[in-house]
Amino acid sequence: MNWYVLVAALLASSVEFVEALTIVLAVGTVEGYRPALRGTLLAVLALAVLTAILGVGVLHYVPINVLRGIIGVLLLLFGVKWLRKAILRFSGKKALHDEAQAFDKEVGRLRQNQGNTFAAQATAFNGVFLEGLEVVVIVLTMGSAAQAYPSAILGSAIGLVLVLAAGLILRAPLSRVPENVMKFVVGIMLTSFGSFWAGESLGVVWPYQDASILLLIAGYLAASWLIVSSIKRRDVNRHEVA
């Protein structure tokens, strides 16, 4: 069991599942849960087919060293994007993500076309498919590069069960989930994994092998915190001068 991959897949997939759940709940609130569940089921089937095709292609036709290089770059792109947004949010340059607010916005948009069950179903499909696609990419890339598919799949499955259980019990957007913190952590973890595998594919010999990932995580965390502190300090000084 690869615990690094399991934890990273669990956190990353949980964030995506929370956002997909918000869209499905919004559709269910406005148009009822039949179109919401139909759209969700169609999205899950489409993702299953896509995962099977991509999984077979990745495993059988791409050499592991080339694969790690490609995956390293992909995870770096994912991680840097998440990390940039998290830094902006925690430094006050961007509003913190609010799942309840996102739910209200989606409900308002759906009510403008209330009675159109096809549009509602399409909304659920699009939301689940797009958020699920990110989960598929993360599971396939991390599972392939680390040769730890069971760990990646298990982490994602645990995230799905937790989010579904909370959604069924509450039937409300999971606004109390510390999603902003989770996105910060996931951004750091994906960037660290990406750096590790991209470096490995280029011939970098990491001093402590897989344990070097922990050093990369610590380094990116420290750098991110310094950037956040620097931005906040600069804004305070600017206000004092003004």
Given for the second form:
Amino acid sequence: MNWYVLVAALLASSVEFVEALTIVLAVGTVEGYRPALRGTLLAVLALAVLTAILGVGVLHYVPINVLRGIIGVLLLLFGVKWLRKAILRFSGKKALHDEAQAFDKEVGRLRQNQGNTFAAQATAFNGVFLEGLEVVVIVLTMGSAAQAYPSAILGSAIGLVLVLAAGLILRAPLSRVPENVMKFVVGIMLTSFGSFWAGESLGVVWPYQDASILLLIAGYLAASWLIVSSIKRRDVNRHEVA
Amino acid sequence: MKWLREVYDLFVDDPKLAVLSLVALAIAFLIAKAGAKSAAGLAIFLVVAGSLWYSTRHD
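Got the form predicted on its own; any chance of the form predicted in complex with the partner chain too?
Full assembly next; the chain just shown is listed first.
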């Protein structure tokens, strides 16, 4: 079992599942659960077909070193995107993501089109497909680069079960999930994995082999903390001058 | 072409940050080719962290 991959896949997938659940709940609230579940099911089927095609293609036809290089680059891009957003949120330059607010916004938008079950189904499909696509990218990239598919799939499956269980019990958007902190952690993990695998495929020799991932995680965490505090300090100084 | 835009958005939020991350890898490749294979990893970390600093402070 590769614990790094399991934890990263679990956290990243949970965040995406929470966002998808919010959209499905909004559709269910406005148009009923039939179109919401139909859209969800179609999106899951589409994602399963896509994963099977990509997964088989990737595993059978691309050499592992080339694969790690491509995946490392994609993970690095994916990771810095998440990390940048998280830094902006924690430094107060971007509003923190709030599932309750996202739910209200989606419900308001759906109410304008109320009675159109096709549009409701399409909304559920789009939400689940797009959020699910990020889960597919995470599971496929981390699973294949670390040759740890079972860990990536298990992590993601645990995330799905946890989010589904919480959603079924609460029947409300999961606004108490510390989504912003989770996104910060995932951004750091994905950036670290991306740096490690992309570097390895380009000829970098990492000291202490896989343990370097922990050093990278610590390094990016420290750097992010420094950036957040420097932005906060700068904004305080600007307010004082004004 | 809408799907292409979706795929692009999946990986890129700030194009400058994405380009700088690729530059970090290119620099690491050159350093590793020059023989300093361990220092190349440090270069990736420093350039990526610096790029995040630049991108978030200039948002």
